[in-house]
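Form predicted together with another copy of the chain, single chain, as structure tokens, below.
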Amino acid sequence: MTRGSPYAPHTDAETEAMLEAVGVESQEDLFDIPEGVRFDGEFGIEARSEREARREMSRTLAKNDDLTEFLGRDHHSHYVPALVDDLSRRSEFLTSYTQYQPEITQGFLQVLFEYQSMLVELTGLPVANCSMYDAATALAEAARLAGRVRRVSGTRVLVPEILHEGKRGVLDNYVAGTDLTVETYAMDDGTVDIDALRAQVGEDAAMVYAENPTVRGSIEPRLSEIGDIAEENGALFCLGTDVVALGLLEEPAAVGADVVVGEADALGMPTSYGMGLGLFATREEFLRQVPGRLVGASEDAADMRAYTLTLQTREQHIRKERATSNICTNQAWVALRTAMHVASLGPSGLVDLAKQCVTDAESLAAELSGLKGVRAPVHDRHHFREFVAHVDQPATAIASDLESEGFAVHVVGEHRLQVCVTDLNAAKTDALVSAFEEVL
């Protein structure tokens, strides 16, 4: 019927009577382009049937090829219960633009409203927005927050040395155009070293920066101590953690975090190539600096409660340039995708789950520190998902070998690896032990 797109619905009848209707005999008329900068039209692309399209676009995909991935570090995925796929995909939620008319939109604000309660009971703390694009970006966020609360006078911010390279980018970015600095501080056997971390940071720090669990999986020992630290000198403390993590580690509240930044989309999403969702919470009296989206509880006219966005007046497009932070599209359905996972997972179900990073890392690397040439975890700490592991070989021949097996892993040092292990992949550590064998 339609040539053309195939989603504009006119026929050439219509087409007509709408031109005509307009006064104007073609719809080349309606453009006011001046003539030297008119294209023609011709991008070179080729129009493909919806069949055609999905066949060529799944031979690309196929290119990829097919390995069990032992990959963590900062991206983690966990089976996504099939509820989660079916409920999101409704078109009243997927096909949704913000809520900026919350009378028709009520169904959507709540399930951002949920996931918000969700972190703040999850976290501690009583206020998260309904998300940020990454942790990367939640990290910087939460550093330009420092840089612009009142309580705050330092400028430096405290990151430390082992931390992934995409969170350190994006913050170098986001601070650049400000007064705030970055620095590093040292580890100790995989995580911070209060003492180093005392002696460096000063009254002119912003904020202290760290994990739990860390980018290679090791859980902090002495939180609370990094927190009073922070307070000490009177900066702000940033946790970064992830959404399965809260679920069993210490809460961030109860360890003096100021701000809790990290990944929620280990929940909800699949492995989806570094896409996140950044989680993003502070105290109640951060609110009015907070960046991104917040959905509010009120009343409607006849006296319900009713959900709507609230404290625009932060966002860019009320306060453009003195606004909090630029993002105006987050990524809202990945947050509903993430509240819908735990729901469906529960108290008992996260917690569990959590356990679950905990005891198939330990077991996982047991087993492999059972092997000759290979000793883990590398950390003298309790892991999370994932750990360090020592090779004697060199560890890019070894990765290489276990790709051409099926296996993926992480290279993280001339002898060292780091592996991951979820629910996804549980099933196959045995035969990632015995690749190891085969390839050591």
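Each form is matched to the other, and the largest set of C-alpha atoms that superpose within 1.5 Å is called the rigid core. Residue numbers count along the first chain shown, from 1. The shown structure was predicted, so the numbers you read here are calculated from the model rather than taken from an experiment. What changes on going to the form predicted on its own:
With a cut-off of 2 Å and the rigid core superposed, residue 38 has a Cα displacement that reaches or exceeds the cut-off between these two forms. After superposition on the rigid core, displacement of the C-alpha of residue 414 between these two forms stays below 2 Å.
When the rigid core is held fixed, the Cα atom of residue 28 travels 2 angstroms or more between these two forms.
Return one more block: the form predicted on its own, after the form predicted together with another copy of the chain shown previously.
The next block holds one chain only.
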């Protein structure tokens, strides 16, 4: 008798009995895979030596456009010090999938504890988890948290009408199947229309979400008023931001934020085109509602400080009915890199980098606005890293011509482009302005 394996323990007889019970002859009959994509046992890839494979990859990669990116919209890159790469690639970090055995992963657990501590200091909130997938899933988890701890009977989640489409899509997906509904509120010149929000919230809103900076780079000037409106109506106030902006802009706790979400991978990671790291911080009263995992500090039998996974509220760790989230993995290694980058900058270095994000954006907007046919920024606000510029000619045509000149920018409207400047591309701003002048 075939005993099977630890991974597929069914015997031949058991498999045959199950197939008979469901009325099929083979396991393959359970799957409807089109012939065009069905694996026939051959990959159809010609065997190559290592040298030939490298040569082929080099030829393929050489086909990529060599563009200087002035792209942002929730995906930002800063210079990553060499020490981050060197330290994060140590074998004990790379080979540690998740830290279930604290006795052999104290180093990694300590770094994650430091990451959480950094977020606590930057946000002013006492609890931060040790990673989310990205800002979009962090926002969605915040909405579901609001639904679980709601202080009102309402089910509405209010988000700004100017919001990254990816965030809105993930939020809609996460609240599907719950009684929560997502609505938008109006913006005024790139930031929150306070009067419109006040009129819309009412007593049936579970959460109000705002961003600082916004997806267009505008700095929100009235955060405290947004927090007051949410509190007056019994709604949670969720603030979206990023780890660099937290070094300079208003502290979330000081403006009444109950939950802070956003991207933390602006530090520690190069542009990854999809890979992210979501930050999530909240008040202590919501400790047991936090998604994912928290690392805590304790003492071992020898009275030495020790780190461990203190709280794990995801489905695979506790009973499904008690779980707060079905998040299945985490971004621990990315969080480790972010913590290393923040530590290497230090408090003053982080502030200096954040200030540069303001001044560089201001300077580039002024230079572009000096060109005929360009007005920047569109929104009469202070900006962080990025801004929207109006162009008299069609924006798609301008963006295409700029691409031919070696620059990439976002098209965000019929006559609107969005431009993002960081320490990585700041040296190319003069060339970008010259390219604008050329294509105009």
